[in-house]
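Only one chain is given next, in structure tokens, and it is the form predicted on its own.
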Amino acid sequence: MSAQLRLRRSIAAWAPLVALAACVVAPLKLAKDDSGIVLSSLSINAPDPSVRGPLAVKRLYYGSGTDKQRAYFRDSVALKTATVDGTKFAGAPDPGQASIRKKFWGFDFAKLPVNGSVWYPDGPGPYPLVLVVHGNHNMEEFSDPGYGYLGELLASRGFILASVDENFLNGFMRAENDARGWMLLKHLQAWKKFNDSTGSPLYGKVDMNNIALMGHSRGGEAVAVAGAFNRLTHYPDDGNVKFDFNFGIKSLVAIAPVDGQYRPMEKGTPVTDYNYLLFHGSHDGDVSTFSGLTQYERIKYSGKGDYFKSAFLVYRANHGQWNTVWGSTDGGPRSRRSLDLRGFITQEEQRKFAEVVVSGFLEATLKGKQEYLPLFRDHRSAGRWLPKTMYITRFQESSFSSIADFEDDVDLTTGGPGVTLSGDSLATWKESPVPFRNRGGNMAHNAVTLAWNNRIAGDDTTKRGRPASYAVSLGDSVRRTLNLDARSSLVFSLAPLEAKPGPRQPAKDTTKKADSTAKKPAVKKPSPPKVKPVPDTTPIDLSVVATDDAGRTARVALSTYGPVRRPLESYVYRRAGRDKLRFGNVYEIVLQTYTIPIADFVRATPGFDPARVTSVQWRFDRTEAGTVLLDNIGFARMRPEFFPSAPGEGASR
């Protein structure tokens, strides 16, 4: 027998075992759950927004009246709408797909229907209007019915919700998210007619000055596109297409969105002066990174009006359970073989979260019920309403003034104008992009990495140096601009990482003089054995220290203002090792936003002058060693409604 033949037989014999090993199912691994403590309180003085309201709910459909696939958009439309020409915004990827799609739907991109399912209150109104749009899915498995649970809830509480049909943009489509956003605005044009027409069952019932757009997956990007298009006069990709929308859209909700599928002029979609709510599941098997955070960073505020943005990473939530049609199997039934479904919160729990935050957000931003605002600054204030899992949250209010966002230059010692940055005894101090979990991707914005170890290397393992620290110092001009007082708040975002640097080297003794005449024999020390680094799991805490121009310092513990969690490991795939191979990281780094009322520093040190703050320091004195990312440092004149009690009294602590 030849050597080559023996090798082939050997490979053949081992192949089944190799294949079996490759398919080994990893044991279920979840991060330690602290929700029993973190979510143990409720300090918001308002009813649970996920509980049905007192209003009876009515239903109707609107559309072309000629739908080939669904009888309710053909035979049951209460309001007939004209088709729209979407050929400037989308088209079939190839002639074969064009033929398949026209045969299935009965129309092409020149005659797109304006179809919607409506849940509305049985009352005179006018009521705020909410449009929700699905994302990409099998076009033959219609996605728009999947938000009926939100329709029933919101209509009972005095909102009109329309689930928009864009299934004809689903399937084998690419670069069509501008079409999805544009279609939402065409629906609003139809709604204006519904509200203005005396024969309409919706006549006078719609508050067209209080509108929210909500989208899931590609629909989550579409609402940002619609928000941008709503205020533009021309289509960015073709100046011959004029826009004249300017609807009263106040709020945008993005559920597990993609980002960057539509990039006008190769730029991320710019969105200004909207309230913005974003949430994403840690175990999302479709949009596997928290890509909506890049859009979150691009939401800007002009200083005109009161707005805010808030983001939630929901641990153990997936992509599809926000939609009752999509369910647990992100990617369809076949994905059961590849995705790990064991660790999910239940479908009921995941949708309960959506009901709480979506309803609370709309009550606050469309109806002015400001008692729900604390939920978005600090989710612990609504702990008893939320499903028992873990959340990492971001928040920014429109009065926020940044003093350091690490985007401007390559000088580590400068922040915004008049702001100086400094570090003391740090093992690592660098600015770099915040990475996504997927290999090589990043969130298109920077943060500063700070690592420390307060232990002094040597035989004496109890020896410690001065705690490492990082500080921002404010010049006179920036202090005058900020105009700080006891109603202001310090705001920043921070995330601990798993890296732990080694002990710092002892300081050199410069008092001893070297003896140039004495020669000491060289002693070769054995190299220490190589040890595989073990991820650090020690709980992280630190002090935040403010100093005024009289030298008075005030100190608070970071953990008072929210959980200080390391990244939450999330394994999307069943196969052992596949997450690490596919993504590079088994977690997403999401920075938690902390809001510290300046009044708390005054309370900690009587006599501290909030109007004359000269520096803020992150002092690493509560954990011996660790690494953190720090970003978006600034101050805000927080509306008192964001605090469920007087700032600093502990109601939301």
Contents of the next structure:
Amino acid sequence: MSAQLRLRRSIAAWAPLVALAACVVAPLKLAKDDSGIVLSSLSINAPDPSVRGPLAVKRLYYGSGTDKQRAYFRDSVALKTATVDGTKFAGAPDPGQASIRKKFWGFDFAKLPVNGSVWYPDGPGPYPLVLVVHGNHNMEEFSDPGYGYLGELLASRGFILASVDENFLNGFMRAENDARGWMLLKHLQAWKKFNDSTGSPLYGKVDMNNIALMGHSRGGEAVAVAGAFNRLTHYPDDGNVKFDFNFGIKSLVAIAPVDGQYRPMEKGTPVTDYNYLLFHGSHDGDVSTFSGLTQYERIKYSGKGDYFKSAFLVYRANHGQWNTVWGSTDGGPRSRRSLDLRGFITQEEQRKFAEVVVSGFLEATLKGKQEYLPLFRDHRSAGRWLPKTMYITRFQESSFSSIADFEDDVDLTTGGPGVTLSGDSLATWKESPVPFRNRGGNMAHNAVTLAWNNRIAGDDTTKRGRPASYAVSLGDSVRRTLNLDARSSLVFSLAPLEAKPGPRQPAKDTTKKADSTAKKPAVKKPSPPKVKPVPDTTPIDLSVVATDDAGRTARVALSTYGPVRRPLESYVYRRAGRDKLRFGNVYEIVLQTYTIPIADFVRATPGFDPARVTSVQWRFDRTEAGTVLLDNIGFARMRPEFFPSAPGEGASR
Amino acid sequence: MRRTVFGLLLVAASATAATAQRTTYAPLAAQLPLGARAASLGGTNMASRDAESALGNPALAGTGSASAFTLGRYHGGTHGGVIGMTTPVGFMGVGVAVSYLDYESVGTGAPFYREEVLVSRGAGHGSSMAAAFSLSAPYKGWRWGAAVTYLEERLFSERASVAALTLGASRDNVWRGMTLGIGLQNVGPSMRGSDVTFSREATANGEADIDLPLRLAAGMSSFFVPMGAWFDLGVSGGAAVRRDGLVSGNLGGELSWNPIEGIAVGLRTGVRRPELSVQRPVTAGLGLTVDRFVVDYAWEQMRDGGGVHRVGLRVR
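Having seen the form predicted on its own, the form predicted together with its partner chain:
Okay, now the whole complex, with that chain kicking things off.
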């Protein structure tokens, strides 16, 4: 047999398999990247927070000193800690698991060790304390060393970072996130002793009034649980368990968190008066929906103290690359079969993002370095620090007063007290829960959906009607309460959707009287041929128009205040069609928060009176047709430091 | 549980001495591998969650929804097939399976000749069938099952048939995630037929009793164990002691290549100590999985140089 014939036969034999593979492997699909434009500037006047600081970094371990699996928690502990009884908070799901776990770890839930790896600056202190905790993973592949890169960075910049060991809560566990959060507070009790004990290498080095808790995945929910437990006197699930924590926790960081695995009294964990940073990857192959947004919505501010919350959807980031142990395969090594890893930003880029935002957040909230605050209001202010990918960001500051959040009633025309809502020429105007990409799930809060098409139906394709609009009108009482002035900002969140309504029907001519006696011939129009809908890629923009009580209007373009993008398609799976099968949408709807300084309206229309704003209108005059979700409309009087330079000077854009 | 396994092994070991003398049982259909996958793994069926479990271990019926259809082509004009279905119904499991064989009793190249078939009147056409309906339910950490089986052997124009009972139990995660299955198969009265057709020896009343292949069997099967990112390895095996003390056994393994979620190509092989003298120890096969569909192929070597090709389709 000739070589050529053999080759042909070989090709023929493999052709069906190759054809099968071509049918089932999805091509790499990514949304068009605009980061080159969006991230082109840097308006923060401060050093890059992801750059190592000047301090030398020291390491130590604390823990039981008896660890069966890890030598560093057995032989290298500088500070010994007592075990804690976690039986009220967690237990093995079945006797078989209990046996496996006891055999592996050498202890059960009655004797949980308080183990941690510490990175701390070589200096006198006191330094703010940051605890970071991993989430669920194979319990035999230890997750806690995976945040060493943050430990090295933060310690060099004057923070103490402890990576908390909760590997013994990993594996096939359910409903244990209260235990994960409670363990963090037990660690803080240990830290108080480290700081107060004269023989301790950490004696006097810890600033116990400036603490941040950071958690990843289930650990991301755990930090919110810990934040709630920190201020409670009793465990919500059992009043016989008393709490006495009250630590000086200022800030919480949730990395790709889950939410709702612990529900005290069947409610989402309520959290008040903490700074909160949340980030999640669009290509997360484990927690594939931006679950932390529900916790983000539940972070409330009482008005006592300055706080803020900020959320980032990081396009092309996955779940595990923020932990060097977890890496790129979100479902374990075998998930290479199912997950499409081709679209990810590199592990280095993903960690660089974490270094920028975590370090900047901690510098701002624990050390008072307010020059980093703009990053969390508008990420474009730190464009050159961030890895080149796309971000959608949410933001709210504690001075924010809501005027319409679409939660309270079923009346489309009412917002908060004294606020009326109105729509004009809209194809869709409805309030409904914001859906998660997971089929059937939603973010447990409402937004208003507004759709428009300014084109008038008919043969004349150039005919346009009055631009559709949606308006919020402020009554006198609410205006007095808001106490607006040139330092105030209009804040709202908005997301364009893919849907595009058909042309608007022409207005009926009411001057012609219908002749009821005339019989019209029944002419049935042929139905138009079905055309496969083509995704609308027209850039979306609109005007935001403010009106004062003298009738002066001031108009600004929304796109000036942040990117206005359609949803970013994120395909998680390798199999063609798998994402559409698994998810309701192949994208997560994340509303982008826009902050428009009132002073910008004054600049747009000289004479505009910022103290007497009577209405704000979203006028759909810059894109012919489209659909948007709009939510969390309100005003804030933020600290001026949130703006790279004082609001009103144009530097906010 | 360990004592149970140990006891079974002890029974198997003690019975080994009796294996020299082979006795003929019927029906043949109750002595052949169930399905192409099982055949390629040496005939293992006591701990495998296959759609044909009603004929194997009824305790495993209904642990998932599955259907399977297998056709087998033997040499010498012999054909067979197995069809099985299983589904959970509430906390219970239901399974139905039928195994059928169409053969020549004697003839050049016929696989089931005189030694396996109770025939004394020369060459003829025969068929064999086992049809079972099973129910299973969990209780105290085990899954228990029972199957009523209709067994039939036809030779020439005569038929012998009987109803029998099979009892089974299974337990998951007995050791490193393995499933254990135990069963007592084909409990029932002997089939009765004319001695001319169903016996090699004439009897006084002209009728012969043909014993069912009653056996006590046990098996274990593993979940697929990952071998790196792209390969899995599964192992299963078992042993059985027939009423005459014959100990049979099998051990099978499958190496599966999984290039993408839902697609797998499996290479299978099995070794066995067969129950029928016509069977040889080595089997092999392939499987192609595309989501819920699996196409299986099995090859079994038979004595006298013949072989069996089985092709099956499973839907999970």
